[in-house]
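The chain below stands alone and is given in structure tokens; this is the form predicted together with the partner chain.
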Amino acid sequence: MKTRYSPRSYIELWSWLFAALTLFVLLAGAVLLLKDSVLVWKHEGTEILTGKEWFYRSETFGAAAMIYGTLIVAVLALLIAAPLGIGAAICTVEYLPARWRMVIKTMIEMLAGIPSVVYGLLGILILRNWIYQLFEDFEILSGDTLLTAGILLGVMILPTVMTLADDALSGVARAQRIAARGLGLNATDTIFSVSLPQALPGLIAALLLALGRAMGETIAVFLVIGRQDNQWPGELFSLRPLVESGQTLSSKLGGAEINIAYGQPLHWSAMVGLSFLLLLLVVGLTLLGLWIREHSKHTSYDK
């Protein structure tokens, strides 16, 4: 059928108007977020992105502590989730009758409705009197620490890793599987030889979608993080800044600095340069995750 762009009905008017809507707001307000940034990204160039210090009397905006207290968490987060996640959908996929399946998977997104204001509520008090506990040997000041955001944010991202997962392993061809199996393969050598290797795509996609997901997660992060800003580690690679407390992009957004900024031309347009940072950062991860699934889709073997 030869499409002609001219709509022909109420309905068809009506429903372009609507879909042109919600794309012009989309861009609109990823331009807004651009435009209100500008007078930062003038005043600080790259240093917004290598700057270690953000004090905002002296206006000096830096947002690496920052930076590194996001990519922190949220791979912690995801060394969580990840083997549990992944786990958790092989075993449900593979191993388990398919009745089953749905009844668990059914509980775990369950467990990814949980506002994550309740998890935050856990966290601060739960979660950071135990991390306290279990580090107090080490002289830590809080429990609020990047240790406590990264194990919180790993249980919300769990769901949407096994879901994710679950999707990819669930779309390698049962025929795949059962032709393994009649070769005298158990069910474990079929996961290793047929499953996981053609679900890799699928999975490294979830993973991606999940570390964004992680990095954006702002309230329960808020909450137990100890939002200590120019907390940028003395040796990058030590261990030490974990049990400290720090600052993420997201838990920065969410607290009160935003209403001293308002009304502050250069103090609030750091703020929005942040917000258009960490969406450059999950837009970026979730595009490529996207990417990987779909053009996997299009190389593997449909059958």
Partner chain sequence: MTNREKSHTKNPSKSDSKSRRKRRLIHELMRLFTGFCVLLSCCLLLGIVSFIVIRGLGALSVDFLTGVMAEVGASGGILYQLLGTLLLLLTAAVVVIPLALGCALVQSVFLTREAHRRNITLVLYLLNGVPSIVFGIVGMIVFVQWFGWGKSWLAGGILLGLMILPTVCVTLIERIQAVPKKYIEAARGLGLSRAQTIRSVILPQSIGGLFTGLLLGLARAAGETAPIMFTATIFSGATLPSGVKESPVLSLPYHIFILAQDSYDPATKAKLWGSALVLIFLVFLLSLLALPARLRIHEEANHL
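Got the form predicted together with the partner chain; any chance of the form predicted on its own too?
Only one chain is given; partner chains and other molecules are left out.
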């Protein structure tokens, strides 16, 4: 007797197969990057993480300045996008009617569809000159700075923050809001006492996913950051490096040096090592954000 499979069974089967294929490609890529970067790990050891100088002609490969630039630019972007995105989500979920909520949400999500090179060109035409004029009294060399890249990235990750924050706030049960209003809380008190605390895990997940998105951005950052190597700050918590040129892991990999490195085993291994570090950072933050988001969903369902 032949077994009949429903269309749903076939869909589930193909979904699992494609998911497994995606996971295989990711793991295979990570293994390949690790394999090709072994040479530089043997040559530099932990100095590739802590070394402050990168001079490929003298075979010195320290990525600390690039890691610093990556973190600073991503954190700046998050500091800009977090209040705007969460504030927009609060407005759409708590105050606007459903029809207007979808209009505003769609308009913000459209920002995610703009190619990153367009953002980069707008950064060159508008943002770079504005930063230079704003900080001209500090005798900065140009508008290509870590701050410029951070502001530009803040606009780029705004749709991610807003959309995921909207989903997190929408997941708060309406009955809890009604109960809070019944106890005498006004709309503002309800938001800060009920909605935000209940949605907090989802909001944290939104910020982590946006942070991973910011770390992996290449073209827009490449065009406005100045791409200056070895920019380790004299004082780690000084604000001066923010208005100076710098380098991130992604902007380094997007530059011409990747072509120069090809054919030189140690130099190529160093560039692949940067790729592996960037992959670990982005995938780690993304997985953490997804885990928190899913865990918060299950927790809310249990309640």
